[in-house]
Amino acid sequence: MDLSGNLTDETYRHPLPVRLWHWLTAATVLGLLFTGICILNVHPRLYWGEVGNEGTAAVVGLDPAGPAVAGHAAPAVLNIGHAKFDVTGITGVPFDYGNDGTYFMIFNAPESWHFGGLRAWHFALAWVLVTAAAAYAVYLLLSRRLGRMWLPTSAQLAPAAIRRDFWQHLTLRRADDRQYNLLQKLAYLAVLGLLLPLMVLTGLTMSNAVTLRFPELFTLFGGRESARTLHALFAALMILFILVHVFQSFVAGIVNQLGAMLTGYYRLHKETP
């Protein structure tokens, strides 16, 4: 019985390979997001096609909105397509007042954060992520965990079950914790089977060494700058997944969730009669 008076039981949910992959991936993704944001910070503009520079129209861009005045926040505008949003005082740090205009960063980064070093770390962490994901995919197949834990059951795909699952999430109610619910399974499958591969492929498209051998990547994503824009979009979706994942962990009981991912044992909750 736990502190709330509910009867509890334990099940061994997360074997050691699952726990190792989870924490390695969590650390690697956080490192990738940090270095990726720092790389984007140097040139916070995203384009479509093969070429992108200050003279090219941006799909998304942080740009100056007027001359900077000493003692005041630099006027800044966030352009998303044809929409413009005034972000003066929220973000935008001018770092060059040369003849070519005022260039912006998203935030003021220390001078010791060299672009070349951050880019090298970003690619190194990406290969760690790829290797870990490939090894985990093999484990899922060989252990049959993919079918047992991740693939939706016919009962979960019934219309009534789908409506119930959505309602439980919308009302922040604890779902049946004896198995992953439908939305969990779909989210994990989408991230591992779609989002991560797309992030990797768009990232590789920005590597000269890779595209020299596989120029078809440019055709696949519509150009180097298109791949960069899609890479940033997929990174934003990854951030969204992480935020929802952490939020749902608190809804389900963060202590129990962390304990299960550290020890493997998950505490099942049963209402007292």
The other form holds:
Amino acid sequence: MDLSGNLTDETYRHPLPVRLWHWLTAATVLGLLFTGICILNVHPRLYWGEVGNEGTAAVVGLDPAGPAVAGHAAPAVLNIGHAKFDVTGITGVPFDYGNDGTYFMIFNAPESWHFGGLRAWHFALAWVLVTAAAAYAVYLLLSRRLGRMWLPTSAQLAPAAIRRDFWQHLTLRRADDRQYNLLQKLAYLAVLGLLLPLMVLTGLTMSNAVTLRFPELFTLFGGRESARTLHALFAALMILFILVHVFQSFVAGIVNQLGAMLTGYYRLHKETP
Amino acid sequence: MSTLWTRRSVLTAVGAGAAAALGIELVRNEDWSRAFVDGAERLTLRTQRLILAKRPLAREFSQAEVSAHFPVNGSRVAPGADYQRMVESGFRDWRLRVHGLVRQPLALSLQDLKRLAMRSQITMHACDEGWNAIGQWGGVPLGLLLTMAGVVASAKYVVFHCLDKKDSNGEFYYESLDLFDAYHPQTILAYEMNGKPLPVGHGAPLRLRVETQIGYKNAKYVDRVEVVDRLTGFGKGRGGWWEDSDNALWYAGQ
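What would the structure be for the form predicted together with its partner chain, rather than the form predicted alone?
The complete assembly is shown below, putting the previous chain first.
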């Protein structure tokens, strides 16, 4: 089945807690991204600073550009800073909320899904994400997996090794897979140690109750609307990570990679001389 | 490859399949979804009550920070000729009623309300859609009205009955808070916005300001305040118009 090279020894790489966490988090993050995009679409304008609404300038925004003509896509313009792009018919169709105005939806969630319900799901999934990530962080520390598998070794940090690692990635060549490679380790550390906490914190900065107790969050992210904009930016980085992560699994041999994350057993590749 | 159908891979396939089926059912099955989302809402409520135990106040802004443009959202006006007449007469004959599980029901005119202790605050209104705006609000602390009316011990919630309808054939808008948020010092019934009488678009004669929660909890066109021990019996029993019709969270401190 494996098309990607010569396989030799099998190693038990991913114990059950790792596998459970991986798939639970994968499902949760996909759910959060999906509901998050639905929420963003209801007001697809991002602002910098404390305040942002239909009357203030957006950093990035999808706006109507004139009245809709029956039978045609309503004119829409994408503003990025001062630049304007005509995106009529590209970014989706307008959705009339009646009293609440018309918005351009990249993806029109059917009304029966309920905007309020999507938000409720977003926060429920956030609880799952945070609880699982906290439990996993404890597991990484207690099992010493963090030191054994996630932290770069001194050999990996040698300048020649760093250059080789970059070169292998650029040329899409499989790295020595007896351990996670340097860029892989750094990516995992950055996502779990930095991106995830930042996503949670920017999300919490949009909570009235949380910021009542911790108004410092506004200072940290430069205001409520800045936090919302950063939340969207970090979500985009998360999507980028997922795309690269899946792509790399294909480069490294998807059957072996997927099998290892399901069964725990990973088949090592013969070292190429 | 011969290793494809080992005991290990079959067990894994069964386990992964069962987990995926459970996940799909959680989204698909309405009872499961509701239990999951409601459970998370209770968890949020309890956690946030813990961190708000000392009742911190929401940020208040300076006059210079008041937004030049404050979007009108939701209903723009309450329906009916009666409401138009009330607007034209400056709500002279209108009375705010406070009733339900209270010892002394109240019926107060706008003038009566203005004679009570006024609280003025410049706060940020954050809509669940993602936008926000800063405005000045002047009004009566809800806690003061509740104290005047004498809330009985069995009371748990305060229901706000409104004059507006989100759709013309539908139910009147309503919202509710529990007593914790109702007694928060910044929870007020505002008759003034940016130094002027509350405009029709923003909910004249009276709107709720609850700074611990998000936009839609801040009911406009408040006509009647009812103190109750349960939320069943109003609309679909989920505590508010959006909660009933859009699965919106009743506790919206998020």
